[in-house]
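Below sits a lone chain in structure tokens, taken as the form predicted alone.
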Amino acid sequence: MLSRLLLATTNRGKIRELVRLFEGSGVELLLPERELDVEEKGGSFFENAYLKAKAYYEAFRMPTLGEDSGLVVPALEGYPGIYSSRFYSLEWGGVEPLEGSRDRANIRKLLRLMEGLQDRKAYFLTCAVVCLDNAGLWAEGRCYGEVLREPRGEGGFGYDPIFQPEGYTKSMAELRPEEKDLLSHRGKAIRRLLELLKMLK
């Protein structure tokens, strides 16, 4: 099994969760010396995760973990989807002014577009890709639930304050970190990826 993996991200929220999820796995996560400007031009979470993993692998020449995640809302034609991190800036649905953080702008836009909608079903999706010398591995995780009508909770990041997982009465941002890791899309993807990594000689 691999002993070290470079993370193809500088997103603090993702790094925090990934470090937790790899704890006790025997795999050391390394942060890149510099951030690369990788254009996420793929048409799927898998393609964007692969583009990031490949770019960092080629720059630093070591096994690299790339990950792409987002919130999919079927009632909004699948948006924010692969555009989740920059949803506020899309022409689709109208550009949302960037007042405060990007996360807050994204949430404001999503809630605005969902005003009056009864179908509030949604799911988080993560695709994680490991780029190796002559091969690659990937895994996917999903977490189903619904979009709340207003933000709740201070934990997590991204759309966590307005997402309530199936079977829970709390938002993702109201869950303890260990609770979130058990049911989250990222937790499911990384646990599956670790199973695959254990198969490597």
Contents of the next structure:
2 protein chains.
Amino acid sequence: MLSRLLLATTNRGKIRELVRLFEGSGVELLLPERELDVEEKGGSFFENAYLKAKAYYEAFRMPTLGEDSGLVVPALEGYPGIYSSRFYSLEWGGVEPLEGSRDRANIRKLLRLMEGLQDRKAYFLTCAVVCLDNAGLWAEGRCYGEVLREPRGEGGFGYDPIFQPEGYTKSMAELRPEEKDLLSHRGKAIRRLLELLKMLK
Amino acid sequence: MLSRLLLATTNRGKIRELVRLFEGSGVELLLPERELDVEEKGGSFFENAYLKAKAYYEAFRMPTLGEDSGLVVPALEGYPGIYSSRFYSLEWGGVEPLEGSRDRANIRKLLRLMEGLQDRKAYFLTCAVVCLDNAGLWAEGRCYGEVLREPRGEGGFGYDPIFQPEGYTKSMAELRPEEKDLLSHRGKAIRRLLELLKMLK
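Switch from the form predicted alone, shown above, to the form predicted together with another copy of the chain and output its structure.
Let's see the whole complex now, leading with the same chain.
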């Protein structure tokens, strides 16, 4: 089995969760010494995850893990979707001033666009791609739920404070990290990826 | 190891080669009873291969192999690229009348656009994606060479008659099938994919 994977990201929220999810797996995660400027020009989560994994693979020449995640709101034509992390700055839906963190600006914009909307269904999606060389693995995970009317909780990151998973009465940000990992899109994708990784010599 | 894979394609040229490449591998290939109308809206070979694999997986609920291939000509900004199979019908470069087969119309258009061009470097690329469930494998293969000034040979399909692999004096269409498989983009991608597939329980 593969013993080391370089994370093709410098996003602290993601790194924290990925480190948790790989704990005890036998796969050691490495962080890049510098951030690469990978243009997320892909038209899908899958493509963006691949572009990141590939770019870090080309630069560091070792097996890499790229992931792309986001929140999909069908009532908003799928937005924020692949634009989740920079939703606030998109023309679509009107640019939201960057006061406070990006996370907060993104959340403000999403709540504004969903004001009065009854259909609040949404899902988080993670697509993870491992690049071994000119080949690799991929996995995706989803977490269904709905968009709350105001933020709740301090845990997690991104849209977690306004997302309530199906069957729960807490927001994603109110869950303990171990609870979030069990049901989250990222948790599901990484566990499946690890199953496949463990079969590789 | 996986014993069966559904091919997410109805392209006869591809099917013929894939059947050859999987021969003796222990993986039985199945063909779909009907063609699905998969929109190749992806912006890359990788994305298109994934979209095909996924669509056939959703329809037939068994492990699928999607592949997308094409000829990349750097001197033409990467065209025909992901548009290889319908290059003749693109506005870009001027629509070519569909007289004879699509392959011939594509070739005529490419030769027209490259008339007088000295830089004739090109490569074939295959991206193969296996969809097992919400996860899978991927592999890519490349074959470098150059675009000839006129078609030669009757073998293969697509742009083979006007592509000469590096280090060879024959066109891809003049090679025997076993020779083509050894050096082709598709051969390389599938052999690497099979290595990974064989490790799966």
